[in-house]
Structure formats: structure tokens, C-alpha cells
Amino acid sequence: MKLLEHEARNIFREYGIPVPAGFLIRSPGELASRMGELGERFVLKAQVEVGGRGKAGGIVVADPTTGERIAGDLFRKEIKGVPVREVLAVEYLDIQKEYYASIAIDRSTKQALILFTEEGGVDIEALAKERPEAVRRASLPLLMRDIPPFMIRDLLGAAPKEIGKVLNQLYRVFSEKDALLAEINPLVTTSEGIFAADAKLIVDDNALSRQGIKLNRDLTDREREAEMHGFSYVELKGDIGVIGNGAGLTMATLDLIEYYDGKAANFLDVGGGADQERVMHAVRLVAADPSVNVIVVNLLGGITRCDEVARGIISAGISQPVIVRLAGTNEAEGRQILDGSGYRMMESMEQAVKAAVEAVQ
């Protein structure tokens, strides 16, 4: 789950991370009233969960003539369609220069990867693909505390040595907070020192009770509800429902979609030993979602029975069409009992997925 930057700044803060002085506010009267507190110029910045915020003119400077008036255009603002109802008010920092530092997981390695660069506050995305050599790395084993002296004297090279300790500091909160991703871009000198401009933390969505995160806030009303259920399931872009048991037969079904040039509405994986009442929710929920067409059901029987999995179609009562592969315990009963139901199945799951595609197209 992303934070928003008040709540990153937050924890940096309490890591001793140094940040600007500012406050939260909901409303541009809670600005009025608290304006005395930031200067003569501060920066009003929409909390919203997505990125571009500057671009989208969610980032802007006020002063106290000023500050109300924009505070209340921010209010009003959408930013990439999210409306804006917290607003974090910071003090305006007389900015010397700017570095980029960030702390993800390394997949391919399973260790901590950490970047810098001497060039801040752009698209580090886009740095690291023009000018690969601007960008130093470092990989670190998770099971470190800190990072060796050595590696921080690398990643810095001629950047001011007091940066070390914020870098070691980050990567506390990113071990410690179960981050997937802790970044601070920029991260800036000044004449009174070294601050946090910006905070960026993002929080692995199995931890979320660890931290004491009781709402997964990334996620739609559909993953909540899928959760509630104990389904695996991620929103797509598609109008194909999937339905499957086991992560490995439900990615199959999904690249057989791609394969077929089909596109999938979602991933759904009831699990082992789903029943009638399981597998009708399921159901539900894909069919709840207005841009599916059709619905595929692929589930392989083994702790699984297949009638349990027909009675749970039927009894999901979708308008959608759905079509069906069964096999494994008691497959020959299910396929009765859908037969009957004017149900489609299919032989294989190459045959059922094409039948989907055909249907949508």
C-alpha cells in the first residue's frame, strides 16, 4: 500500500530523517488560521495516492496573501481523477542542490537495492535509461542493519558526506516498515542542512497488520470484498472473468487469454478445497464487475469437488455467460449437473478459453 507523503514524513521523521516544518490540513480555514507557522513563502502539496502531482499542478508555492485562495483552487481539484480533500502545507526551503535516493526490493536478487544520483527531482525512470551512469547502485542483503560504510562512500562519490546517515536511516524505515519501496526525491542541501522534500513509502500489502494498517486503502471495493472471502484477486483491464483454483492454473488461463488475443477482466483463485457457497461468491464478484462479458471457469478437481463447484455456478444466479472446465473428483456429477443447467463445458482449457474469446468478440 502507497502512504500518502504527510504519513511517509511522518516515519521519516520518527527515523530522524530531517524534514520541512509543515502541517495537514482539511480544509483552506485550517490554513488561515495556521499561516503565521510556515513564512513568507510555503508550499501547498495535494495528498493524493497518485504520482505527477507537479505536473499536475497539485505542488504550489503561496504566501500569506496567496495561501487561502490556493489553497482552496487545490480543494476543488482533481488530480488524474482523484479529488483532493488533504492538503499538506510545508515551509518553502531555500534549496541548494538536489539528489535522489531510493531503497527497493531486488527480485532477481532478493536483496535491498539502493539508488542515488547527484541528480534530483526528475523522472528517475527516465534518468536511468538515458544516462545509466548518472545513477549509482548497490545491492544489500536484507538481513543487514545498516549499510557498510563502504558501500555509502560509494553510492555518495563527491555528494556531501552527511548524507550517509539519511541513507542509513531510510533504509531502517524501509526494513523496518516492510517497505517494498522508500524513496526521497529530492532529497536537498540547504544553508540550514540536509532535508526530506519529499517522502515516498510504500508498504508491502502482506504486512499491513504488522504495521497496524487496518485498511488497505489501494485497494477497489472488489479486492476488499475479495479479501473479506480470502480470494487471491487483482482488477485487469479486460472483459474476460477468470475463475480458477491455484495461482499456476489461473496465470495459465490468463496468458492463454492473451495467447487467444483476449483480454482478462481480473485474476481470481478461489484456492484448495472450494465449495458451493465459495465458488457462488466467486462468481458473484466477477460478475459484479460491469465490464465483464463472459466468465471462465477453470478448476482442476482434487481436494476440490466438481459437483460443489457446478451447484456454485448455478447457484450464483449471473446473467453473464459462463464457460466451464472441470476435471477431477467427481467431474462426471458436475458435468451433469451443468449439462442441465444449459451450461457451456469444454474439454480442455485451450477450448474454453477460446470459446470466451469468441463470445466477447
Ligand code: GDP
The other form holds:
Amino acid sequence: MKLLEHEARNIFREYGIPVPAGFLIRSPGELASRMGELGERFVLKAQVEVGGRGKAGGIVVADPTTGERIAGDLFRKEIKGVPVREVLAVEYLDIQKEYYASIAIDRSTKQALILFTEEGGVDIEALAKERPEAVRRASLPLLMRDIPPFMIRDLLGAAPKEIGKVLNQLYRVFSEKDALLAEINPLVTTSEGIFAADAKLIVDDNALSRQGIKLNRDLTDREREAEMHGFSYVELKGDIGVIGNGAGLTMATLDLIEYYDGKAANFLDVGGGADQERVMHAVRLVAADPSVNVIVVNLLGGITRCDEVARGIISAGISQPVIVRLAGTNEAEGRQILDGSGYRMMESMEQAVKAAVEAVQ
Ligand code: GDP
Ligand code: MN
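Mind sharing the form predicted together with this ligand? What's above is the form predicted alone.
Below: every chain and molecule of the assembly, starting with the one above.
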């Protein structure tokens, strides 16, 4: 689960990462009564679980004369379709330079993947695509308690040495909170030091109860049903439904959709060993989202058998087209079952995603 910024920033602060002073409000009036705690200029930040709030109008600079009105506007807004119920008010940072730092699970190596770039504040995916050399990487076995100094030096390059401490604090958050991703974008320098101007933390859903974290938003009917089946299911704003097995493969499918300029409507991770019945429920659930015009099923057979998956897809009997990529156990049988049933089975996930994007264009 992706935590809201204010939740993530509280955790970052516990681990010593400097964050700008501020507080959470639930109404413009609350801001008015606490305005004195903020300076001459402050930032109002919509607390919604979608990224790219800045571009979507969810991050606004205000001052004591405009604050209440601007907060009112923000509370009436939807950011990428998500209503704003909470706003974080923080002191305005006079930014000298923006950096990017993140730590994620690298599923292929089972290591922590640390990314750092001196060109922060930008869209990291775009930067990694256009100028991969600008993004420095290091992999670290999860057993390590700290990032070794040589690794920090390589990551930082010409960036201030003090950022090394923040990287280690972020790494502690990452490992102790069972995170899939801990990210600071931007990590900034001001005349007063280094600050995490944003905070992002995705905690492994399997660790939520151990971490004492409760879901931070109301569930839709479909989300509730997904929970009942034990699916990880998240709704987005596009038109392509996504079904995968394993968080890594599911995320990779989403990345590819973005790469081909498509937009996912949702994604569902069926988990391990999905049988016909589970696949059928998964397909029906994803298809029940009225914004879904096509579905990509991207599954790797291991314990999951491709023939079971194929039967599950067909028995779901949904109206939208389903484009399938199956690989692994009983792949040929799966293909045979799908052949002639009106479903397209592609050779690779690139082909499947591309076909889905084309189908909705
Ligand atoms: P996101 O768009 O959801 O990632 O939200 P962020 O919290 O990262 O804010 C978006 C952008 O607003 C940042 O990348 C900064 O460039 C800018 N921003 C946020 N807070 C401040 C601030 O205190 N001062 C300045 N100058 N810019 C800020
Ligand atoms: Mn950000």
C-alpha cells in the first residue's frame, strides 16, 4: 500500500530525515486558526494517493492572506479524479537544488536497488529513459544494515556529502518498514540544510498488519471484493485493465503500458498458484470497472498453470477483449484452449501490452 505523503513523512522524520515544518488540516478553517505556525509563505499539498500532484494542481504556494481561500479551492478539487479530504500545510522551502533518491526492491536479484540523481524534481522514469547515465544505481543485499561508504560516494557524485546520511536513514526506513519503495523526490538543499520536500513510501501489503498500518482510504465495492479474494487490486484513471501474478510482473506490465503511451484503468495481482476459479474472479472483477475497455492478462506459469488460466479467462465470459500473455507450465495447452475462443494470446508481454494500447486508441 502506498502511504499518503503525511504518513510517509512522519515515518521519515522518526528516522531522522529532515522534513519541512507543518501540519495536516481537514478544512480551510483549521488552516486559518493555525496560520501563525507557518511563515510568510507556505505550501498546501493535497494528500491523495496519486503521484504527480504538482502538475495536476495539487501543490499550491500560498501566504497568510491567500491561504484560506486557496485551501478552500483545494478541498473542492479532485486530483486525477481523487477527492481531496486532507491537506498538508508546510513551510515554503527556498530551494537551491533538487535531487532524487529512492530505494526499491529489485525482484530479480532480491536486493535493495538504490537510485540517486543530481537532477531531481523531474520525472525519474523520463530521465532514466532519456539520459540513463544521469541516474546512478547501487544494489545492496537486504541483510546489510547500512549502505557502505564507498557505495554512498559513488551514488552521490558531486552532491553534498550530508546527503549520504539521508540515504542511510532512508535505507533504514526501507528495511524496517517492509517497504517496496521509499522515495524522496525532490530531496532539496536550502540555505538551512537538506530537506525531504516530498515523501513516498509503499509498504508491502503482506506486512501491513505487522507494521500496524491500516488502509488509509475508503474502499470501493470492487476493492472490497478484491480484498475478500486476497487479490492486490488498485484502481487508476485509464482504460486498460491489468492482471498479473506477482507484484514485480504486475508493475512491469504497468510500466510497459506507460512506455507505449497507454493508461491503466486498474491492476490486479492474483498472487501465486491462481487456479481457474481465481482467474475467473480476477477477470470479472477487473472487467466490472466501467472504464476498462480492454484487459491485458500477463501471467507467468509456475505453480500457476497456463491451461487453468486460459479456462478461467474463458469462463469469466466478459464483454471486453482480453489480450493474453502466458508463459511457463502447460503453455501450449493454454494456447490451444484460447485459440479459436476469440482471445488473443501473444508471444511476449511487449506484444500483448502494445496490442492492448492499440486496441483502445
Ligand atoms: P508530487 O508532484 O506529487 O511529486 O508532489 P511534490 O511534493 O514533489 O511537489 C511537486 C513539486 O513542487 C516539487 O517537485 C517541487 O519542485 C515543488 N515544491 C514542493 N514543495 C516546495 C517548496 O516548499 N518550495 C519550492 N520552491 N518548491 C516546492
Ligand atoms: Mn514528488
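Since the model is a prediction, treat every value here as computed from it, not as a measurement. Positions refer to the first chain, counted from 1. Under this definition, the rigid core comprises the largest set of C-alpha atoms superposing within 1.5 Å between the forms.
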Core superposed first: is there a CA shift of 2 Å or greater at Ala288 between these two forms? yes
